[in-house]
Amino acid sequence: MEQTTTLPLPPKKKIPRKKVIRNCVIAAFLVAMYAWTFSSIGVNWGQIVSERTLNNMGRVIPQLFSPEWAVAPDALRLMGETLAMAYTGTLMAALLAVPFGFFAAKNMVDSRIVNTAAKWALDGIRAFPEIMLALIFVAAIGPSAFAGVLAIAVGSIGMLGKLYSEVIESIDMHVVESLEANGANKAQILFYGIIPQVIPEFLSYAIYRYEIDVRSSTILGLIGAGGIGMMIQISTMNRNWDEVGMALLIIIFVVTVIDYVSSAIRKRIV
């Protein structure tokens, strides 16, 4: 019969007291910040649990879960408009972000001024949320799907330009140096040494951005930028919660399908 030997456990590592105190201070700071921010938003618990709120919730929620199928054709048409709006805006952004990405990449432009200016421009664009851009374009050109396209395009350039610049900075420069050593000109280096390395990740990020823009486009319709968001706004104003439920059902279905297809495509590309 075999005898089992019990190996001694390694000694437990002692945590330095300074590290324990530091972690406690950080935890206390985070709790205090959360308590301060939560108390500053002015939550009215009496209003939240009031009889009126409960009655409203009891009237609205059942209608949301009983969608009005008669408006399904209109909802699908407007969802198609939303998808087209997101596609056009993302395509514009994916193309316009390319020069920003090259100018912001340190291994492409040997000028700190140009690099910094391009990065500041991308940071400035990312500071504006799409809904604010949509308000500006709706005020400028009127309520239409084109205002939503412009908001999506401008808002997406910031994110795509930054990601593109990071992709370009991570390429294998030995390929570029080999082409230079063999006498290739700038255009040949670009088309044979750089673009083949960055195209798969550029496409992957553009498709991922399209996922985000589809969700954003549904919101932009609430402020007059067209698409299914406008239907939600009108139905909400008329208190037709069953129509809102139909629109939400279509949004959930379409966004889920797009997420699944997009993930599958991006896995095959990268």
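By rigid core we mean the largest C-alpha set that fits within 1.5 Å across both forms. Residue numbers count along the first chain shown, from 1. Keep in mind that what you see is a predicted model, and the values were worked out from it rather than measured. Compared with the form predicted together with its partner chain:
If you fit the rigid core between these two forms, you'll see the Cα of Ser66 move by less than 2 angstroms. Comparing the forms between these two forms, the C-alpha position of Val261 differs by less than 2 angstroms, with the core used for superposition. The rigid-core alignment places the CA of Val25 2 Å or more apart between these two forms.
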The other form holds:
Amino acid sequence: MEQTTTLPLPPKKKIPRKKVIRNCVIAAFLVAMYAWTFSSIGVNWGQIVSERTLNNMGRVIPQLFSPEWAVAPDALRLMGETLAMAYTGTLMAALLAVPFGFFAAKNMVDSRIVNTAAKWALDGIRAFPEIMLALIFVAAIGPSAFAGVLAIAVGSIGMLGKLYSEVIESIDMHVVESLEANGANKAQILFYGIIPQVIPEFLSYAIYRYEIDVRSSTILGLIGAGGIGMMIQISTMNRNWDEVGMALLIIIFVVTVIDYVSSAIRKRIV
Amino acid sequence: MTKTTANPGQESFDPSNPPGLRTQQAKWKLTFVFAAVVLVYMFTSWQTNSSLIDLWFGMPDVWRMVGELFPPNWGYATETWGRLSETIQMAIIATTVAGILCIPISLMASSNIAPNKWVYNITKQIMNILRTIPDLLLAVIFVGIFGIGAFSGIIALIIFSLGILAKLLAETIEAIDKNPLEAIRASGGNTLQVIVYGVIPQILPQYTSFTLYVFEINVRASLVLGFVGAGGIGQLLQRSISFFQYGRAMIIIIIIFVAVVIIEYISGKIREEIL
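Show the form predicted together with its partner chain, please, the one above being the form predicted on its own.
Up next: the whole complex, starting with the chain shown before.
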């Protein structure tokens, strides 16, 4: 007896033709992209799959995981310099970003040209990677922590200015209006109406940016801009991977601590 | 309790000397925090030699440098295409590999799917540690292992973006609607079926959006990986700056700028469309 219980299949959803075409275009684009990528990427497999790579692996990886404790004091000192660089740079940026934030906020400056110009300036700054700025500053004023500070200060203005302008645009304008109605002048409106509303968020964003800047300033030294990156660069040149391991350990530890402390502070402020 | 004791300041209101909005204690606290911030600033700017005076004396050098960057050497632009496409190819490969690898990892790092607490905690902690290592540092290490070239950069980008992607995706998975999963389990679905029919349809839009976001990050990162010899256009920029060919450096800076803006614009548009 042949009795297959054939349950009726659910009706198939009809896919609109437009969607089919769109999906085909996307698929074709992806295929083309990957074909282009894998056909023309210059990877020298002979160099990668070789005896030398195996030797390197055998040397580098064990050394990375057995940090050289003798260089710990040096590494800590340089990490301190890194933190100082990030602090100085972030504070400069936090102050310099305020005027940008005000110019970019629609409810503060009633001129579309100024708003757009400020927004474009901020977007422009954000498009440059910090380490590229550092490379330029190192070329201009020589390898020093100061070059790193400048790179962080300039690079952070972009993000902070944008976030500041968003904060300013979201303030309660009733306060400003009532101050105006009571005859307050511009300075009074600024100090009693606007600043008290924006200060907590400004601070919170500046602290958040400090977190990011600590991370990025650890690597600025790789191109000569001071901090713990300098030590990593020198150690890698001398192939002392155990020293790199120590530096890495300190970076992981300090960055984790800073993230934790900063998010604790930010929770209390806002 | 009378109103007087509750608000002693209200009793003798003197219009010429109104009470402040903040209490004396809060004022002291603010002053203390402000003083601490300024003191730390003075200390750090002394330590890094970057006081306002140094800024004043350093500025002429910076302006001279900026002056030398112009005019850009437009003829050099055609020679950079190879490296620029290598940069973007590195980002494409790294994002693809990280996008595939992050699925099992993020499932293990989300509390509602992970088989047990140990797997969840260990995966999560490893990802947390991975995210604290800057991308360029990973590149330095892999250049040490695999030698100079795009491959080292790709591996560095994969590991770096895996940390970000796994975290974002795990957070999304933890926030999904549990009812479909329970329904599948109740009708006898195994873990794989729960994931395929319950989890994936719910996270697919976010997954695509996060992957594009990580692609953006990877493009930006791969532009500078060349500074440490890990392939891409950064290598050319560093070379032209160290050979004082500032006209060439400027054209590379312009190209990097345009590339970042275009890729961010496209990926932003797509992400708007998806979510």
